[in-house]
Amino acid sequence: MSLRKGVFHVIATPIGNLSDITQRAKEAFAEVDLLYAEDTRHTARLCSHLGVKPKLRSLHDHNEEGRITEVTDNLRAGLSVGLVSDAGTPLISDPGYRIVAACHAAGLPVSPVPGVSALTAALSVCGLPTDSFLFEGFLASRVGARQKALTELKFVSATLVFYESKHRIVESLADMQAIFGDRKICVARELTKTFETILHGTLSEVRLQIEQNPDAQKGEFVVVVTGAQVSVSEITAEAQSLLLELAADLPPRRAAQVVARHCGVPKKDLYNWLLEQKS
């Protein structure tokens, strides 16, 4: 492999078992004139490991504005650019996308070095539905600010996927099952590393499991939530007249939308509905 100049790639990392890194990521870690990373003594190590020593510059929160200007003069220059964060694939709850987009607006080439996401690696072990999720990333801090995030996902029929830190996993879990109810839920913890967890059941099961073991709750975790199960029965006669009455002049999906925002029941339930009144 020879990396193209004067394109910005976005290279995956391993999440904790280095033998996850693909050959094209070694090679595009060799071959890079300037690497940018999340956290550079964190990729040294990695580099160490590799066997490879890039130049590396950091990009993380608190500066990526700040180096938007740094990444496309050298991209123009015809350097090769690369973007790493902390673990996985970047850009995925990681900083970055800021200069992603500077480089579209400049008429700059951006590719992917795919690879290890923790998002995709807990949806394929989840055992939950995953036609259709939704990744909702790491919830609020604060208890009210989460709360209420997670009453606005309350209807939502998809799959919800989060990220959460070891401080907050019980007290995150709590929060959804006093919201969700007691629904089906999949916590993978410090998935490919030596202590990798997957706990599979109902909140109130799995969330036991964890505050009853301090050792449970360490590490990095995705916690997967199945949907709102809503059923026809609830989908009022008032939801769906206004369905019906709206549907005569708006598309389905944008009736269903309007509806569900109004009415507090899923819009792919109401889609559903209105699909099966035409048929």
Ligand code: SAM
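C-alpha atoms forming the largest set that superposes within 1.5 Å between two forms make up the rigid core. Since the structure is predicted, the reported quantities are computational estimates derived from the model, not experimental observations. Numbering follows the first chain given and starts at 1. Compared with the form predicted together with the ligand:
Core-superposed comparison between the two forms: the C-alpha position of Ala260 differs by no less than 2 Å. Ile11 is not among the residues whose C-alpha shifts by 2 Å or more between the two forms once the rigid core is aligned; its shift stays under 2 Å.
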The other form holds:
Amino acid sequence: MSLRKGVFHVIATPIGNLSDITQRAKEAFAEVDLLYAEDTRHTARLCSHLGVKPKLRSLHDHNEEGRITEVTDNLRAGLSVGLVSDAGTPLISDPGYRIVAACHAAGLPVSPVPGVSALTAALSVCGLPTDSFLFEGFLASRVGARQKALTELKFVSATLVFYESKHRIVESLADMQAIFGDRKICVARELTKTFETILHGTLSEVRLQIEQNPDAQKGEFVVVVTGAQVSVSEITAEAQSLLLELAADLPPRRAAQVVARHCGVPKKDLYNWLLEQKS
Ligand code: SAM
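Output block for the form predicted together with the ligand, input the form predicted alone:
To see the whole picture, the full complex is given below, headed by that same chain.
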């Protein structure tokens, strides 16, 4: 490919397994005039693995604002400019949104070179409803702020996704169980790496497995938690029987949509209730 000039290319990189780099990302690394990286030493190692030597500049949370003029000037001068983070997709719990917003404001084109993210990798193996999810990124490290954030999420019916570090995985899971109750969860650890582990079950079951095994507390984590279940009492008996009858002839999503229009319960709650009846 010939990388378009004057465009800000947002390039995804692997989250562990280097073979997950895409063909387009490899080409972008080879062709870009200037590559902004969260940690230039880290990206230099990936470049040396790829056998390329792009011109690297740092762009992280502490200097992003100050880089805006430089990036937009380079784009106006017709350079092809790339952005990578240390791992996965830039802007997903990583720097970059301020620069992208500045490009939009200046009428400068932005283009993705999409690829891996721990977010979508974890969702793809979690076995929980993924038709609607809320990505919360990292919870606060302070206990009070973390518990407050979880309390605010208690009644969200979408599946919840969190990034977590080895320093807080045990405490965060304990807080989740105390606040959410014993919901189903999936903890995806070290995705795509040698010690990849996908634990699933109720919060109490998964917590036990992690707390009893120090090795299971190491590495990087994505925690996926089922959303709040609508109480069956909120779905009237009439709505339940209509839903079951329609589901005999229609796909579950469509049946839920029709009943939602009549009974005022959110479509997703009806859909989830229906799936529970079938499982
Ligand atoms: N931009 C990245 C992405 O697209 O996934 C995320 C960057 S964020 C600073 C780093 C966090 O992502 C880690 O603390 C962890 O929660 C999650 N993460 C990254 N790589 C992971 C992996 N291989 N397995 C599990 N979680 C991972």
